[in-house]
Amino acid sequence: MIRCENTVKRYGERTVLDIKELTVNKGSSVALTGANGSGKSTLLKIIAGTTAFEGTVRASGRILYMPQKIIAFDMSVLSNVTFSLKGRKSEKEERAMAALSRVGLKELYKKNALTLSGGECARLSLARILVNDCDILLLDEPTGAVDIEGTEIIENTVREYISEKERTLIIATHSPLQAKRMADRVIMLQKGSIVEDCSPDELLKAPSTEFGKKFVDMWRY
């Protein structure tokens, strides 16, 4: 489970991100939305624990967060998600190549990262976090620069991977299609504050505030 109470991220006088109450169940899965600067990667960083905040923020388990800039290794697609591993070699090499069939880039395991398209990185990026295990996985925007094929295999892996155990899903996207295909619950963020909590039919269907109405149908064209 997640808890975050008072949770709040200020630059400066700048408030970025402000949170009176905010519970995620264990085994639920959630997508963040809202227009850039909304607040999303912020309290996914929070709930990471890469950035200082006021507050409190709980949570149960081990986490794994994959952050919306992609990074690539100058080394081998293989060696990318090999090298954070522990143990033998041969035990490394073959969990990272199941990971990387998850993601549908096994065949291409001896190729320099560095050759590798947009989509194709990305999806790099996620089997170097599915290659360990978690309780809580948090994706920022994972097919933000991803082609339809690329977006359909990343949203398929992470359905099946959370689906295996009762892993805790949140989500940031700007799409609520995709909140739609991925979560049970949509939190849409404006100006660092939660305007809509629901589920992703009902944001679809009657958004609750103006500021929903707007973003929603900004999608319908």
Given for the second form:
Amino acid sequence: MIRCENTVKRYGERTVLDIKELTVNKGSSVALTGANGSGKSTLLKIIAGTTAFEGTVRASGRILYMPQKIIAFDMSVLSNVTFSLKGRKSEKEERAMAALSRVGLKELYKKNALTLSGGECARLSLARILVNDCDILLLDEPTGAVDIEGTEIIENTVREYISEKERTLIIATHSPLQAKRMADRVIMLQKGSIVEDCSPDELLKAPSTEFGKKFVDMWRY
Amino acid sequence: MLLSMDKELIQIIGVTLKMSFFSTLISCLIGMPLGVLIEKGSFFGRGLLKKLSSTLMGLPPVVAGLIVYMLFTRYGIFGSLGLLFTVEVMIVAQVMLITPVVLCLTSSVVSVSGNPLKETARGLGLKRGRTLSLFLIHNRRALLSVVLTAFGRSIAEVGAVSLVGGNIQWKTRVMTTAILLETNKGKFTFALALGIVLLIISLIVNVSASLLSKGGKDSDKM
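Since the one above is the form predicted on its own, can you give the form predicted in complex with the partner chain too?
Time for the whole complex; same chain goes first.
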């Protein structure tokens, strides 16, 4: 379970996130949506523990976090995936190959990761994450620069991973449609505050705020 | 002269390489951690230190030489060590010149890939030591290019080493100061031989640095 209370993030005078209360239950899938600069990434960074903040955030279990800015390490595709693993080389490679196979990059395991395309990089980054076990998975726009086929692979892989065990997923996305495909709850942020907290269907059919309506309409258009 | 490997020529090459190697090594040991600290650390005077190191990148070699000379001269703070006109003091002068270069270049490597890499590493649950090793592996080309640039600068320097080394035959004469002397004496064959060797070494270093930094440029696939 994740619980945020009076969670505030400021950059100097500017408040970029101000969450009074937020609870995400174990095993649930939540999509964070909203415009650029609404606070989606900041909230994920706070939960992942990669940025300082004011207030309280409690999260139980191991957290894995895939940032929005994807970096391919300057080493082979296989080494990218094995890097975070401990244990015997053969075991690590076996697990890494299974993860690469899940994201459709098995054939490229020998290549230097810097030679991969943007979409392949995103899938590699996901494989790097999913080769590990976790309780909470945080994904920051994992398909931001990925084509339709790649998006499908990433979404399917994440869904499979989540369903293997009662894992919690929080995914940041600009798309209400992806939110519907990936989550059972949508939280919409505007200027750092929660403006909608409902099911994906409710958001798509009848957003309760003007901003929500405008946001969803833009996606329909 | 080059083919017969003149004894003095070999000695001069040896002193030059020794001085360049140790000054590069010491500069990297000081400059690289400081470069990381300046870019990532949060302490009082960080901004000033950053500006100072950028300014010192353009420190004229003769000025560095003069400062070191004054420090190590008989009446200087370190005068009692009796190191003036030795290879050791030449290394000190070189370190003074090269460290700001190493520091600034390392700082720029960190500023390019430091944050995204750290965030990715933390997202994977990597501990601090493992994150550092990831940083070093990921940026190995760029960091190696920093080392080679420092070495290139060191081997080609003449002003400071001439001032504090004194260009003493069989002792502190290096390739650049020897070229200067031999040219002044009109011994162009020896100067040319040294020039060719210096050029070959500089060429090897610079080509390696440029090839490696080209590789380093592509090291961040976003």
